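First, one chain by itself: the form predicted alone, in structure tokens.
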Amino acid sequence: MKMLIYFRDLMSDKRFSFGFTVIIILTVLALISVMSPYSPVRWNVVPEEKPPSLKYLMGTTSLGQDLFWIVCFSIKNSLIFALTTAFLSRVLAIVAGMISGFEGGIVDRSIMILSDSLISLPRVPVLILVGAIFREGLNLYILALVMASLSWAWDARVIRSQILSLRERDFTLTAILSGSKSLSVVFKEYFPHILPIVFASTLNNMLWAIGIETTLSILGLTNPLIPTLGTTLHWALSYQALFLGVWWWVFFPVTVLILLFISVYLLSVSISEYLDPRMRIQRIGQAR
């Protein structure tokens, strides 16, 4: 019941309603990819370079593929990749940040040394190097694992700072004196307090993951046979689609990418403001 109330409140924000609607539409397109009459890795299954029409909604490519179904497959893979990366990195950030903040001492120093090392590491050049080494062997799940291992550090520090503040509150002492174990205190008492940080950082991490995957794919540093929005643009640029007048091969993937970025960003901003205690107090004041 509470979830429905929260959702209704969020839907009253035009930014959230727009972003949520776009994400739902893209999710539907991703789901209907299972109905595709063509394999996403097969070429020359339809006539080449046909413009958008009732038969081919987004036209066809120079590879002889129906672009509509390729875009559906690409949306599905890009969303799965972004969610996988965000989930893995959030797990690492939550575990590292909460344990570091609560335990302190040598545990805290060790985790923060590792965190600082990753923060100072130039992630994009490292990912380009990884892509150049593995190339076609770099599937989406391996790339998600690599990106997650590089993107948890900053959020772990933010979570740690929140835990350090919570550790000084009375309920922490009460929980410890009542016999609760450290992990129980960390994950039962503290976790609800860091949920706003987790939600906001998850959406931001998804944006980063999609952007990096698109960049690596356009550069040809991922497996081009796996349809994503990035690899679709890679093939379009490789076959000089714009110079050949096959504009739809670039237009539709770029449009989907823009809509995806805007919608996730608006969701992130709206949810962050909604979960911010200061904004909540302000809303209550306005309601009165």
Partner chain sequence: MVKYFLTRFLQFLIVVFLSVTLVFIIVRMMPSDPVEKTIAQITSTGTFLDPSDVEKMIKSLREMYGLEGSILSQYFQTWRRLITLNFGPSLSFFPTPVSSIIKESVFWTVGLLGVVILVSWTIGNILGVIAGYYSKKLPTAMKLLDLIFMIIRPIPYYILAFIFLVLFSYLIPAFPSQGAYSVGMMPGFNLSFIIDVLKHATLPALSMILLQTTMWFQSMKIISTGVTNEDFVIYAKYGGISNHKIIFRYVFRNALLPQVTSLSLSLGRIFGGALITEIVFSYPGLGGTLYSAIMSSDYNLIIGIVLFSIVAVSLGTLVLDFIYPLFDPRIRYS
Second form
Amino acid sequence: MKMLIYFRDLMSDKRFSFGFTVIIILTVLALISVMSPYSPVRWNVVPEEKPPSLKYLMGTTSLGQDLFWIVCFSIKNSLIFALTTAFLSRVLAIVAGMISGFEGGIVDRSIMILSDSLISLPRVPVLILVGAIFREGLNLYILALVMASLSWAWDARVIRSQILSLRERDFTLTAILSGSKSLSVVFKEYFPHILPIVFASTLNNMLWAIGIETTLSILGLTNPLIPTLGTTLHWALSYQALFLGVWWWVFFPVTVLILLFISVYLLSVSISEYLDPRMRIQRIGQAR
Amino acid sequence: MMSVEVLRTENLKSYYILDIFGKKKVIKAVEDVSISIKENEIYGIAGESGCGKSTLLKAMFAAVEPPQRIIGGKVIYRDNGKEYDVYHISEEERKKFRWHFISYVPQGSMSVLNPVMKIKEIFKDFIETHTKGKTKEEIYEIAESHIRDLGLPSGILDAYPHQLSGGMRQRITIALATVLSPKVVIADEPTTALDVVTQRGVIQLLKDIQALKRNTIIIVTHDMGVHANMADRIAIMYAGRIIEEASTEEIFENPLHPYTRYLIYSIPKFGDKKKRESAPGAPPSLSNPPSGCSFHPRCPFAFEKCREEVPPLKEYKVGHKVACWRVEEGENATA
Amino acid sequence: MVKYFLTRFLQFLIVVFLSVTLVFIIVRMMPSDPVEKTIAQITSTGTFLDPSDVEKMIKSLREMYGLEGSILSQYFQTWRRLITLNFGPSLSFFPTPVSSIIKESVFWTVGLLGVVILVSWTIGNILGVIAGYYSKKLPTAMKLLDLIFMIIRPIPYYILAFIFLVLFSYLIPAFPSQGAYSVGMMPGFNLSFIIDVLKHATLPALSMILLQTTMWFQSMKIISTGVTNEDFVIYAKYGGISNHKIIFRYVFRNALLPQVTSLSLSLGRIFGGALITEIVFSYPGLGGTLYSAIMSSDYNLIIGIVLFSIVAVSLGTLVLDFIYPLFDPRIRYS
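Could you please show the structure of the form predicted together with the partner chain, as a counterpart to the form predicted alone just displayed?
Now the complete complex, all chains and molecules, led by this one.
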């Protein structure tokens, strides 16, 4: 019921409703990929290089694939990849942030040193190195794990400081005095405060994950047989699609990518504004 | 003593109009306020937090920013024998009154000094805006002599705000507001968040300025002790309305409104161990005020009429106004 | 003050230590043997090699890659290479040492990055402070700008650079598509060469400037919206001080401090963006060179560039953090 009210509030923000609609459409495309008549890894299943038509909505590629279905598979894989990365990274962030906040002392300090280092570490060279070392061996799950372990640091910090400030408040003491076990305190009392922080940053992490995956894939540094929006572009570029006039092979994946980025970003902007009470007051001041 | 009026409000109404995710909310912070403030007096406005005091001040200072709005009524400034209806002149003209005619010491004024500028640069920005064709040296000279007049160390002009104590920052802010000798100084809770000793210093500073410049000070605070110490006349505000107004002596000796009594009896007295009695219940919501007299839900003397009709602010004695049906009834009974 | 510098320096050392170790571990996890790969590469070109020569070559290659000895000594070897800046010879440009290739590429990257950061930070912050100050009633032009920026902001460097490449190099052939200067042009300090260099740098620089301007604009807008609601700004408005003065002396100067911190925090990301943009435009900076090294499996060069990048970025961040107190009187005088 409460969720419904939040959702209705958010939908009154044009940015949110646009992002949400686009994401729903993309998710539907990802879901219908199971209905694809062709396997995404098989070549020469349809005539080559046909421009978009009613039969082939997004045309066909030089490899003899129906681009529409490839794009559906790609959206599914890109979304799964982004969610996996974000999930792993949030788990790491919550664990690290909570341990840091509760344990304090030397444990806290080492985790904070580690996260400081990760925050200022230039991640792109490291990820390119990972791609260059593993090449085709780099499947999406390994990449997700690597990316998650590079991106938890900032949230861990935020969670830690949130816990430190919550610990100052009364309810922890009351809960401990009333004899409840510390773990259940953690889940009952702290999670409601931590989840909103985590939720807003999840979307940003997903954006980053799709961006990096696409980049590495276009460069040919991931397994090119897994259809993602990046690997699709990789094939298109290595087959000189633009020179040969097969523009749709580049146009549709790029358009879908941009729509995906913009919509996830708009969702994240509007949700984090909604969660930040100061920004909400701003909105109140602005409305009218 | 008949003295000249310097500022008055006529049936002033100022609301906050909010739009929270499509739901409109109106907060009636100032409702039908008519007060007249004289030259060379210290006028106190008292009331609990959230009664509309600060909103009234902003409306009088003509610094209304959304979501606050002026819904009705007038604010009149009287400068050099001429009257100006401040909401019927342009923003540019309104700005000309600031600092020369009317000045403002805001609430929480610890943070009104730009943290990345030296005090003298801040003074320079304010003075420069309101004076024409002065060199930097002349401007610094104005600031310095003013600071010296107020008995503050002139060395602080070279400091950054964070290098000064809270009390000193508060005094600097008062100095900044009065640097061009305005006729009216509005001070919003100038002593809140200060320790007792610093409070005394700040009150003394305001009194000194008033003695020195012979101007008008409008001071708003919930602290009746400060009013007792400073004000010549006091207005009591409740739920956006003025409910009683009289000279300080009269208010403290002969309070007519039940709410005023609660306010006065809530001042702790030295050596008095009796528990202070404050008004029962909570202040009313300004977005949904009670019908009739807005104090009736908390008033021990409320009767039928109080729930139905808003009592008018009426003068019962010379210089003593009150808005209360019980007083009205009593008056009628004796008459 | 001294404590601030010391902590910051210590942190720098820890970052470098951890990331060098990380790079070492990643490289050790390589599924295929780089030496065998290199030998295969050489023989695949059709060159016939004597088995004993192959044996010798394997040994020297192993030495060159720092694969001789125990894991620990290999690890120390990595450090020795980094400290002496001697990463061995590059394979694709044999026998040119990796360090001199890096030296050449660094010039282009630093030039590009310097211009991009300076321009985008300035434009983004100035537009951002205006948008933040007037956020309650934003002028239409600003609203439009805000919307456009909001759409461009999330696009990754590669995609935006690619779109620029397609639009302004293929569809409208206004700018060259690759390199830092035309083939056959003799590098020298003369007008035609400088114009040529600027022409080549335009697209990479523009695509990066556009993205980063949106980033600075939006964070500045949020920060200065907050500062605009601070008491000292409201008071300055009460005092009738001109908007122009309030924006630049009150809002801008206060909002700038978090933006300096933010510059130092995002230096790594900006650098990553530069690497990727250079790859798209085959720009001969660190990014372009890194990509061609990957394409030719030149592991010495890859590792050299990655290690160098990490240290260089951390050093840049350190320098920014060291000059930060100059901007903030609250730190300067404490």
